[in-house]
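Below sits a lone chain in structure tokens, taken as the form predicted alone.
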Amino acid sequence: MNLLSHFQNINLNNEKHLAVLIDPDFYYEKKLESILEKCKNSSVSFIFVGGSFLSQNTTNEIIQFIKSKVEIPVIIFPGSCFQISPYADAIFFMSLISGRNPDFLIGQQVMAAPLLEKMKIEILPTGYMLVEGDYLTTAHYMSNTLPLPKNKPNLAYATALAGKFLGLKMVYLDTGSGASNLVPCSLIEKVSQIPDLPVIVGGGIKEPMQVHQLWKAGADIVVIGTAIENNPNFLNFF
């Protein structure tokens, strides 16, 4: 499957999809197997693997385990150039376009590019946009950047549009793993007005109704992470 084309068709056809984010630091084999079983029996379209901070590099092992259990596409959601693996189907080749830290705009990408060139996984050029939350998350801290103000949808729009003009193929709006609040619907509504730019949204989701709220605002794909770590039955609603 060409995943970039799949994302573009989702956006073009106004489809709504669900993704699960697996942070390797928070999963042991039995718990992960239980989550994957629920993914198979629900409408999960994608599994993302990665995190802002990994205390141990188990990316290869986690992805191989996932691939042995489900046929759902696995995409790396890298927090650094060390979180890459040849066993995934694709990787979000992300530039943190909401910040001004050159290491996450281009530095980590330069280090990862020669390694990815040797791997047979699909590259998904993605603009990553951190949005202001109620408190500092790991993503904010590790990226050493200011997030986008949550009450400035026009700034979010301009940032996403600049990413598109630079050649990025999709945008990922995020308040960070474990955030207490969602990406504001006003930001999603504004960014989703940009044609031919799939919008992925994650962070702060605690209730199933919030997924539908984000879809309605214009998200093409909504990402569930911490909510499933805390309550695997969350997926029973989808």
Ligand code: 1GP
Given for the second form:
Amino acid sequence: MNLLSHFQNINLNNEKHLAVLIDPDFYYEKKLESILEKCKNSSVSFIFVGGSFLSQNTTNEIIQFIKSKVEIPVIIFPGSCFQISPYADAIFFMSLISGRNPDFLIGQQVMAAPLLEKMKIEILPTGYMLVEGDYLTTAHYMSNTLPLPKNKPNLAYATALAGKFLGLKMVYLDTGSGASNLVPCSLIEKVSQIPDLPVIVGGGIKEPMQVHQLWKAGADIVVIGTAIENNPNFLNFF
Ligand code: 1GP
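Next up, the form predicted in complex with this ligand. The previous block was the form predicted alone.
To see the whole picture, the full complex is given below, headed by that same chain.
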């Protein structure tokens, strides 16, 4: 499956999709299996794998396990160039365009590119935009960047548009895993006005209703991580 065209069609046809984020650090086989069972029985379209900070080298293992259990596309959501794997369907090849840290704008990507070339997995050029949260998340801390102010939709719009003009194919707006607040609807509304730019939104979702709120604001794909990790029954609502 060509996942880039899939994302583009979702955006074009104004469809609303759900993705589950699996942080390899937090899963052991039994727990992952029960979550994958829930994914199969609900409307999960994508499984993202990754985290801003991993203390174990289990990305390959986790992806192979997921692929053995479900047919849902698996996309790497890398926190660094160490998180790459030939077993995934694709990787968000991300540049942290909300920040001004050269290592996350281009440095990690240079290290990963030759390895990815050999793996032949689909590359999804993505602009990653960290949005201000009420407190510091691991993503904010590890990226060593200033996030986008949460009350500046025009700044978010300009950032996403610059990403598009640079050739990035989609944007991911995130308050970071485990954030206390969601990406504000005003930011999503503004960024989703950019034509032909699929918008992924995640961070801080605690209630099923919030997923609908983000879809309504203009998110094409909403990502849930922590809430499902804490309670896999969250997926019963979808
Ligand atoms: C983080 O968008 C994801 O990068 C998901 O965040 O874990 O808070 O759901 P949560």
